[in-house]
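Below you'll find only one chain, the form predicted on its own, shown as structure tokens.
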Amino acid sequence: MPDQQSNQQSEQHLDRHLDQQPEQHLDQRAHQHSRPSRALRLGVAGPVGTGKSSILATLCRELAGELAMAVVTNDIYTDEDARFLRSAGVLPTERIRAVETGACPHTAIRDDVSANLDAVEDLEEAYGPLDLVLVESGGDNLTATFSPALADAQLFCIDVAGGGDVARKGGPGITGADLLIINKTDLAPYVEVDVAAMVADASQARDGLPVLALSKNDPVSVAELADWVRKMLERHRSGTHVPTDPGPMAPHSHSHSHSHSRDHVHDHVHDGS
């Protein structure tokens, strides 16, 4: 469970940042429209184990009882986050959509967003009007971001079991995500993690965005990742939020096995859009 330093930490920087925006927001203001007229769709991504799909149950049985709202999973060859999502019994398993990528998890969420796009656009359709649209990233590494395009806002997340130095590592998602969680905190005295340590090391790296402790099992920083949502919620709906891009990947090389006889190795070079 997050010790007393941890959760206070969380607190300001969340407190902090809803209740005043980076300028970099307000120089975007003047471009804002009017109010928007659908969900908030609210990106969920991080590394593989890291606990998003835990998250999203969470948020589901934090949320549902007051929101409208629906889950839209990514997996590459499977429905398993979806799956598992549907016999928690957090929503109507008809409101939880499975996308089955078949390539890299970013590839979906930032290079080619239609299919996961199709699936939140017919879940408004089907089922609309809804206040929030959950959209989980298939587990990927540092870098993986949403595209403006498919998410107002993203939350990243990693995990003290990961090792209490991944803050440090930088990356877009955790530099730029709207809220970076570092999850699973109530693990940290097995992994001999400190929290207080992994905390501050991400609000550097983060220059003032907000961080936040999170174990399911602790109610005060559940309370805390709901509030946070509720805000961003107001914002999206006033039309004061503007969505963001935490940066593009930058160029990699990593395999993939397909259908073939043997895998391959390609690179990706990401521009942004």
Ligand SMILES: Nc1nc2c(ncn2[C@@H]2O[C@H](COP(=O)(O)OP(=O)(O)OP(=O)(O)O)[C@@H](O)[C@H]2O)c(=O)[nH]1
Contents of the next structure:
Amino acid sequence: MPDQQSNQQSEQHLDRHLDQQPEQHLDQRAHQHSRPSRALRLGVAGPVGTGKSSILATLCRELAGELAMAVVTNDIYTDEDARFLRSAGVLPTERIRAVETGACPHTAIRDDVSANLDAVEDLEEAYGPLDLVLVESGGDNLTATFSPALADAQLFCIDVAGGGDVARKGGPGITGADLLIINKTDLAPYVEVDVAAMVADASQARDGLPVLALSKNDPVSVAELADWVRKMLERHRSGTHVPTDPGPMAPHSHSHSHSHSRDHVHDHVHDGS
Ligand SMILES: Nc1nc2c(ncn2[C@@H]2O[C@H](COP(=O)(O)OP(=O)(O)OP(=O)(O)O)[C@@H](O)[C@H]2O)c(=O)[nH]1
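Having seen the form predicted on its own, could you now give me the structure of the form predicted in complex with the named molecule?
Okay, now the whole complex, with that chain kicking things off.
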């Protein structure tokens, strides 16, 4: 059973944040010149298997009836996530595009976003005007976040199965994403995690930014997620949302072999993957 208390707590955080943010960004807002006419680009990042594709499927199910939507997925070597979404039948298959990153997922959502931007713009050109384009990152580690050059807003997804202490581990996604999702709350009793405590830890780490305890099997939390996206879209359309960068990756390096192969040696740690 999803935790009622944590849901109430999340709801309060979501409302408070959306009410407060325009005031917090008055200075930045003054520098905005025009309302964006294109779709809201919403990134979904988080460690492997935490439920990113399922969140995309859920959002398509909840919102495709009222919004013109498209999806871009990122996988390292396959189009697995795109195939999952196409088979879920939540959106016309041609509106779901796969980007094969061929390298650490963060490279394509942060370091060089051109392949993803091309995919987003192709979809907007083919099926626009669109309201919402969802971009799913490949599963990466706790430090991978979207560049604001690609995503106007971003969700970061962790899950209870990764352990109750994940929310305390920090990292730019946990502390700075527009919304932090603590997913699979229905599994909490089986993995002995206290969802309310996890939400409290995350809220403390996020300094007032919202946290949502979510389960795809809990309609109340799913409705909260859909509402958050609706409100973000309103703010995007009105020009009051300022895309913010949750912060850079933790320092790490990629050792590239200088042969003509695409082999990469990774000498950084991928927690959660
Ligand atoms: N019990 C439960 N399982 C979930 C929930 N959300 C997702 N899952 C399951 O978790 C597994 C991984 O979900 P995905 O949506 O594929 O996760 P992902 O983050 O996209 O995975 P990668 O793309 O491989 O990083 C699947 O078996 C889902 O059915 C949830 O709310 N509750």
